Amino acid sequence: MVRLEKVAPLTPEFLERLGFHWHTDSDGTSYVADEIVVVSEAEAEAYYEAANTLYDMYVEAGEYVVEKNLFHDIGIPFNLVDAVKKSWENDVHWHIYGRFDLAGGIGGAPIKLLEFNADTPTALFETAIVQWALLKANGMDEAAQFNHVYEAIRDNFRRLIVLDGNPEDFGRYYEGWKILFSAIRGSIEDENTTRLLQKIADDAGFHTDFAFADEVEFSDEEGIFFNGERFEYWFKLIPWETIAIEESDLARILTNIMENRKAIILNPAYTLMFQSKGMMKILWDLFPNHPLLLETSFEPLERKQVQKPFFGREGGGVRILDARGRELVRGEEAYGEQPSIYQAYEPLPADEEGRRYQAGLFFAYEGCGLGYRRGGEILGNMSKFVGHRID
């Protein structure tokens, strides 16, 4: 059973002063719960260890996909395969951050990997800032939380320069290279999440700027420009698969920019491999019966299972099936043309009211921050963010 503790909610006015404008769902209810999950030190440590173990497994699986040329098997669009390969070959294409979605980890339930949001994970603002502010506003110890997301991402930006060296040595090697941050115009959540990342990079010591994606200029031979200035790095809060499908010319240009070493794109193109749920099948093949994994296949299983499209988000296109393949629950209709995986069903921990909790565990070089989403058996756009504290 999930342990909960009631807290006084943060007001919309307070949240907006933080830059968090997506505090109210379309039905008028608060997106951030007025309760927090209470976890033990041992549970927090187990989440941390799980994140580090899983990331190492993903790296091994990524190497396997590249060596065996399995890009088609996991749904990588053909026009991004070269970009994935180029980014994988060189450590300068550093993975800044991602988020593991997990079942279990509290109330005695074992931790199980559901998926890895490695490219453009959401809930960064909530995990790094809002839940910390929630403890502070309620007079609780804000340090009693598995949450050093801000500092971990700051240090990972510094590793763009020092790689596996000490992030504290950033100043010795930094020669003024600039990062341009971009989001799609019209989404305050995407814009302010991107601006938060820009602020973190500023704190790391980089020169940065922000531009909406439609304001950025791209050249195969010269690189990436905004207001006439060339940028050595471009962070885009735009999914790689969206670029591949909807902006095929841009996919080609970005690949050429990488080939010509005119800019580095963040998160790197190889995170599309990690983002694909097809990797769950590769992981199961490489690490069968690993305690952190659920059985996964490209074909229906003969047990209760969850069907997920390769690049689905927010529960879209997800179906829970019984052992005979009959549908029990389904998420919002979406991603109908995508191939799917079939993953063994693992129930999410529940509270006394039967509400389900899924852990979101951020990774930036190491496990660095925990938050929860609350809803039904399939978590969608109307699920709530629930903070936590360590007891």
The other form holds:
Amino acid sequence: MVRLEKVAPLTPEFLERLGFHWHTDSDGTSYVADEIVVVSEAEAEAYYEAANTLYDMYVEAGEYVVEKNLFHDIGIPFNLVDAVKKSWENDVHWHIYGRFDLAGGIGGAPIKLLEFNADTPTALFETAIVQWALLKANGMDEAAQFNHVYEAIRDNFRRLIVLDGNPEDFGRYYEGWKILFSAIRGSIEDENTTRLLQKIADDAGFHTDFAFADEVEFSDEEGIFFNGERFEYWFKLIPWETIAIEESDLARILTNIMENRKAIILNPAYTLMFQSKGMMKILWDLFPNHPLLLETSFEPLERKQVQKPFFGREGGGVRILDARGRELVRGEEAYGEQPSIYQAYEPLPADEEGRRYQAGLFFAYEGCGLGYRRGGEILGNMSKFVGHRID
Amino acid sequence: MKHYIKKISTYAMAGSMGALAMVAMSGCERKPAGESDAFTRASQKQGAFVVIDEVAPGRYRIAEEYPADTTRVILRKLDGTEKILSKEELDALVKEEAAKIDAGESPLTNPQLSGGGLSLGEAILASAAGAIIGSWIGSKLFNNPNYQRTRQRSYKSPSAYRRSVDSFSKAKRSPTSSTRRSTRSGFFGGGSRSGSRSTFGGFGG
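Could I see the form predicted together with its partner chain next, after the form predicted on its own?
In what comes next, the whole complex appears, and the chain from above leads the way.
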């Protein structure tokens, strides 16, 4: 049973001052719960260890996909294969941050990987800032939270320069390279999540700027420009597969820019491999019966299972099936004719009212922060964010 | 084994955003007209956000320092309470310190008086906030080698100083290419997305 504690909510005015405008869902209810999950120290440690173990496994699986040329098998669009390979070859294409979605971890249930949002994870604001402010505003010990997301991402930005060296040495090696941050115009959540990342990079010591995707200029030969300035790094909160499908010219230009070493694009293209749910089948092949994994196949399983499209998001296109493949529950929207994986069904921990909790665990060089989503059996766009504290 | 709870100063946990949250929470800020949130202001960095720790009774160290739109100083006292210093308090402390500098009685400029840590006024002047609030006494300070040395020593840890230097001295910029080029832009300019919540990247099922 999930343990909860009541807290006084943060006011919409306060949240908006921070730039967190998406505090209210379309049905008028608050997106951030006025309760927090109470986690034991041992549970927090276990989450941390799980994130680090899982990331190492993803790196091994990534190597396997590249070596065996399995890009098609896990649904990587053909026009991004070169970009994925190129980014995989060199550490300067540093993975800034990702988020593991996990079942279990509280109330005695074992931690199980549901998926890895490695390319464009959101819920960053909620995890790094909002739940921290929730503890602080309620007079609780704000250090009693598994949350050093901000600091971990800041240090990871510095690793773009020092790589495996000490992030503290950033100032010694930094020569003024600039990062341009971009989101697609029209979604305040995407925009301000991107601006939050910009602020973190700013705190790290980088020169930064922000431009909507449509304002950025791209040149195969010369790189990435905004307002007449060239940028050595471009961070885009735009899924790689969206670029591949909706703006295939951009996919080609970005590949050439990488080839010509004119800019580094973040998160790197190889995070699309991690993002593909097809990777969880590869993981199961490489690490069969690993305690952090759920059985996953490209074919229907003979047990209660969840069918997920390779690049589905927000629970879209997800179906829960019984052992004979009959649909029990269906997610909000379909994702066309994408190939799917079939993953063994794992119930999410529930509270007294039967509401389910899925852990979102941020990773930036190491496991760095925990937050929860609460909803029904399939978590969609109406699920709530629930913060936590460590008992 | 690495441990998940980092014993770091609490503001570093959320960096300059944490500092901002703290000020917003205290309710003692005046919201300048026309501004809406943390990010609209982020472009105007003329101030500094400084966190000063009391390390022994009456002795202080600079814990954290970030560029900010306006200058604010938070004092963390030995008993764990926090206080945002008002503009009046800051001005009074800086004025007092200026008088000491004029009289040659400030450890900031007089090496013979150094040692035993800094008073609150000295710590403020040694911080980036001091450089801004006390700009009118700047000439007395900035060319003084002892002030520069004291400033380095006033930080809680070498990394706090390093961080401060990193965030404030982004002077080096890479050379900007202005050669003629043919570029393409306007990708994702269709404007088909709308609504406040993310269209992707959320928690999956």
